[in-house]
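The chain below stands alone and is given in structure tokens; this is the form predicted on its own.
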Amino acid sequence: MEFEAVIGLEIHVELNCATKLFCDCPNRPGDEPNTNICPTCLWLPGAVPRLSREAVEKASLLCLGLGADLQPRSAFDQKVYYYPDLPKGYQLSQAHLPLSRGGTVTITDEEGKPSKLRIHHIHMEEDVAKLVHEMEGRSPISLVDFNRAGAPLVEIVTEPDFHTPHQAMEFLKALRTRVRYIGSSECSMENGTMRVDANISIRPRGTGQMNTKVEVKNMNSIRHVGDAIAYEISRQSAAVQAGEAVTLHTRLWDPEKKVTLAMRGKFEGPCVPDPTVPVIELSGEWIEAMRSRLPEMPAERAERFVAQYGLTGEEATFMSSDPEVSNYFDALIDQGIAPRTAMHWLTTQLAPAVRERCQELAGTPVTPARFAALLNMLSRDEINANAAREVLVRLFDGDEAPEEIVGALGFRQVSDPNALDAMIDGVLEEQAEAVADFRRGQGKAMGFLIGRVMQASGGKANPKIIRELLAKKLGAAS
């Protein structure tokens, strides 16, 4: 028998506020333990939340990013269940009026074709406080830090829409290049800031029956959800051709092994409307309010990049798949660049170049306007890409022009063909074989006679020049 998986995905996605959820405290999990803190985070009885109005808008703008409708009514409800990281016994989500509901995420299926998977709903949390497990020792003990406690979340629950690892894959990609452009979060899930639960069953292919399903919880990298989820659904086919049940139960990935393992029976706990957080109440105004707000997204900004730059469909997708990047892009044709000679150096000179460095495109010292003066000469002709190079690695160190390092380096490129001349010609003096392999039709010829006369200009001559001139004495002397 042939299965099919039918699989549904819970991303809970920090959101990148200043506060927590329903207090004052800074909204920085990293900071020392239990630092962060007050009555309310560390839930202490009498303690009364009160809702951020900034996490509102956040979530509101997050939501209508992925074309979610925004409910006029939301309401928190206590979700009742007990565990070290959770004390007072609930946390505030919203179960029964979710912020929005409905949206959809376009991928790009295993065939190239684009397709749209759907979005349930999308609530507001908060988050549980972080347990911190210390193995060392005679006796290991488990320590619990609340200074993630009250973080304030959004949880994005699709529809069974998807069927295969790489269609999960695809969509957390675009969902977080959509959440990154809208601003709401960093959506790293590497740091923490995105966390995918994946809701996964098996049924014969072709059916429509829905069967009982596994979650595997917390996975931290894509790679892992593709990884997890395909190895669930070899798990669970083997099962069912044995003659095994599958049972509803909570999984987690080990991603050394390589394998999902049993965690904990799968409990919902009763969902209990909060007496303490007033309904949130959207007016047709705000919302639109809100919706003016959205800035250019992904799709928008490639057909622009299409239609404006001329760049191809896969480039101009490509560029707009990261909004530093193609925010960079944007300035650097706002300097004067030519859109290909941006994007050439942009993506394989300067992003990589910052990576190396572990540093953000928005937070390098090489601005646009700096990067944009070193490609003008290059445009120029003034200096050559080796050089230009050489300059863009100088540029990460101090504040200097890029004309002050190339003027100190003395890398200002010789264009003039009188000064090249005497050069060429004593390089063709030198390799007459090079020049009879010319001759002889062996065209790398002109490629090794072109590399001696750079060698002998010190990498100073402009390598145009130096082709049109070998080119048009070559063609005299033959």
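Residue numbers count along the first chain shown, from 1. Think of the rigid core as the biggest set of C-alphas that the two forms share within 1.5 Å after superposition. No experiment lies behind these values; they were computed from the predicted model shown. What changes on going to the form predicted in complex with the partner chain:
- After superposition on the rigid core, the Cα of residue 416 moves by less than 2 Å between these two forms.
- Once both forms are overlaid on the rigid core, the distance between the two CA positions of residue 437 between these two forms is 2 angstroms or more.
- After superposition on the rigid core, the Cα of residue 56 moves by less than 2 Å between these two forms.
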Contents of the next structure:
Amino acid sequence: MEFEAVIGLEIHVELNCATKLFCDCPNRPGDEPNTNICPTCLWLPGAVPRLSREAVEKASLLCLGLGADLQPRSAFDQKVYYYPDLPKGYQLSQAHLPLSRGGTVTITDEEGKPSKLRIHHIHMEEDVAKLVHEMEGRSPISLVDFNRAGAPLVEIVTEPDFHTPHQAMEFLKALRTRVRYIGSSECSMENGTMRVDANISIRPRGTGQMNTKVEVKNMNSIRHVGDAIAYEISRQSAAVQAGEAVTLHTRLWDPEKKVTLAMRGKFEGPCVPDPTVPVIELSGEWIEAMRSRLPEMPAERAERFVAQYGLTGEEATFMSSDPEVSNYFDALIDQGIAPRTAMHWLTTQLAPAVRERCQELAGTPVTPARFAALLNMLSRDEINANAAREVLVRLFDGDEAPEEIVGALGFRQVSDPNALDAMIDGVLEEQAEAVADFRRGQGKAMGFLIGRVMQASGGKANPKIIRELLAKKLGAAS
Amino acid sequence: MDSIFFYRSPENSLSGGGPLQGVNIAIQPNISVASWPTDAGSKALANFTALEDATLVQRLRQAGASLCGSTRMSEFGFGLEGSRAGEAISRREADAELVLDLTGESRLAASRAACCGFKPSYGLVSRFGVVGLIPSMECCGLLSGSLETLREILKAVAGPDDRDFSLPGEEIPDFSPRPVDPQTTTVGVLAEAQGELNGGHKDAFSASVEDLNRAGFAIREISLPEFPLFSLVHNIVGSVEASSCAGRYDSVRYGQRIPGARNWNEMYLLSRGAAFGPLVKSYLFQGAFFQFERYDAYENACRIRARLVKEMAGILSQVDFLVLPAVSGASSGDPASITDLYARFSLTAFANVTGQPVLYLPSATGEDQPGVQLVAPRLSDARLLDLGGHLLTMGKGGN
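Can you now output the form predicted in complex with the partner chain? The one shown was the form predicted on its own.
Now the complete complex, all chains and molecules, led by this one.
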């Protein structure tokens, strides 16, 4: 029997708000344990939650950016369960009245065709504390770090529209790009600001059955999500073929062994409306004001790159996949750099150099203005590519203008034919053999001769002019 | 006899001035005062000391009041078993007392002490720093022998708080006194609120209504056949909220941890099992039952609540005030029984369901006679105090 998988995703995204969801504590879960805590996020007696406006705004922007319908009325519920990571015995989450319903993300499927994947709803919730299990001598102890307790999250719950690991991975990549554009989260699975649970069931291909699903957790990269889904599909298919029943439970992905392992029976506690957090009422006016704050989204931006800068579709998608890169790209072009030069130098030189230095494009000292000044000198043939790469390294070290660095290091390119003439003549005289090779039709010899002239110029000669002069001289001599 | 006080404040009256200068106020240990023991009457909070002042406390102090201590209270203030609320007033140890009103506790405590008891509109007073049990029903009540003191306290504490966003954005009511003209004022009497009264209480209530009539108020009989549903709705919704609300008492950071547990779950069960008294424990069990097993019944109770709120608001658009008896006459019975508790609070629980303000006014004819509850539309708290003032003056032979 051939099986088909039915997959739905639940994606937790940690919003990059300054404070937690219900108190003013800094939203910095990575700080020294239990430094960002207060009576409210510890839920000491008498605590009253105060919903963060910034969190509602950032969550709403995220919903709008994913094409979801913000609900005029949403509210928090108490998800009741008792565990040491939850100091009040329930998690505040929107179970009955979510912040938004609907939404879609378009991906390119395996056959290269666009495919629309639907979002069921998006709701807000608070994160729970982090448990750290250690040994104290020979007894195991569990430590609780409340820095993360109350951090603002949204949960994006998809429709069970996915059938392959590829779709799930493409969806997550597209979602990550969009949310980064919106600016609500870094959405990194590696550092835990995006966490994905996959619900997977299988059915005989072509039937509409919805069978018992298994929840898979603990994937910490998009690739792991794909691997875990692929593993789980084959595991369930084998089980069903062996006549075993699939039971509702949670499994953990083991990235070392590349298998999923059963964790626990799935416990669904009750969800009751919370009487302490006010109901969120969003007016049509407010929603429109939020919509007007949405930036240009990646798909629109890619279209613009094709239309305005003449990039190919593939290049445009690549250049728009990261908001920082594409903002920088736009800024370079605004400074008068040709789109292809900007694309080439940004992606092959600047971006890797920034990464290497653990900086970010938005904050690097190599601002678009400084980098554009350098590229302008290159396009005017004032320096050559080698010199440009050298100058770029120095741009990271100080705030000198590229022109000053070029001047100080004597990188200004020699393009004056009179100055180059003598140098070329000298090289031709020395390299009689190469000249002979060239004459015998060995094109390689030209490159060798250019290299020799460059060397003689101390790297400053303009290779284009050398080639022209050489061709003229050798042609004339033949 | 035990002290009525759970904690006596070492501080003396402040002399900073203000409208409450010289007013001595007792609180209960469920209202946070930094460095005061704040156990809300429960072993679940044993040894817990508040870290910050409740907004109520901040505002009282700003207005010049001095806090003389906290009085002994029932567990979480639910019911009056073990509570000494009101005694500080009758023994003149305090000019006013703050008593959390979950089911009608502040009003019945006032009736016990033969003083005035006021439950403000829900949302008028900040909950920040108040250790509660039933968030959507409870509100800090005020007891005093003097309505003017109550008015000054209310003026000082009411209004929006940036530490409690649930307070409505509506304009703060004008608390200044206004004269009451009986000729243009209609008082409604709910027929169903008298059904369970015994003979003596029934006669006393009829006499109070007759007094109102003689004073010139128009009296209108109103029927609300669903009145008994208030207690039922309160019971179901209240227990569900309490079950969640008490979930935080896990003996980890305060309270009493019972030794001998082999894991976290056992520690939780043992400690919680030992922490709560029989009434609260039954109530939490009941709430968990509705949460886990009968969520549909809870949802129905919420729907009925919304309808009852609307019906009461409708009634109070036809009349200016309602008058009801306060004391049901049900005997004390089993202190651990939820049914008995609701029987005793059957005439007061409605206002916790609707959030309306209620003034308990003691009888003018004698301390042994039961007083009445006066009800006004939500946020008409000041008008209720006006009416109370008018009736008290009248009872003393003035006007």
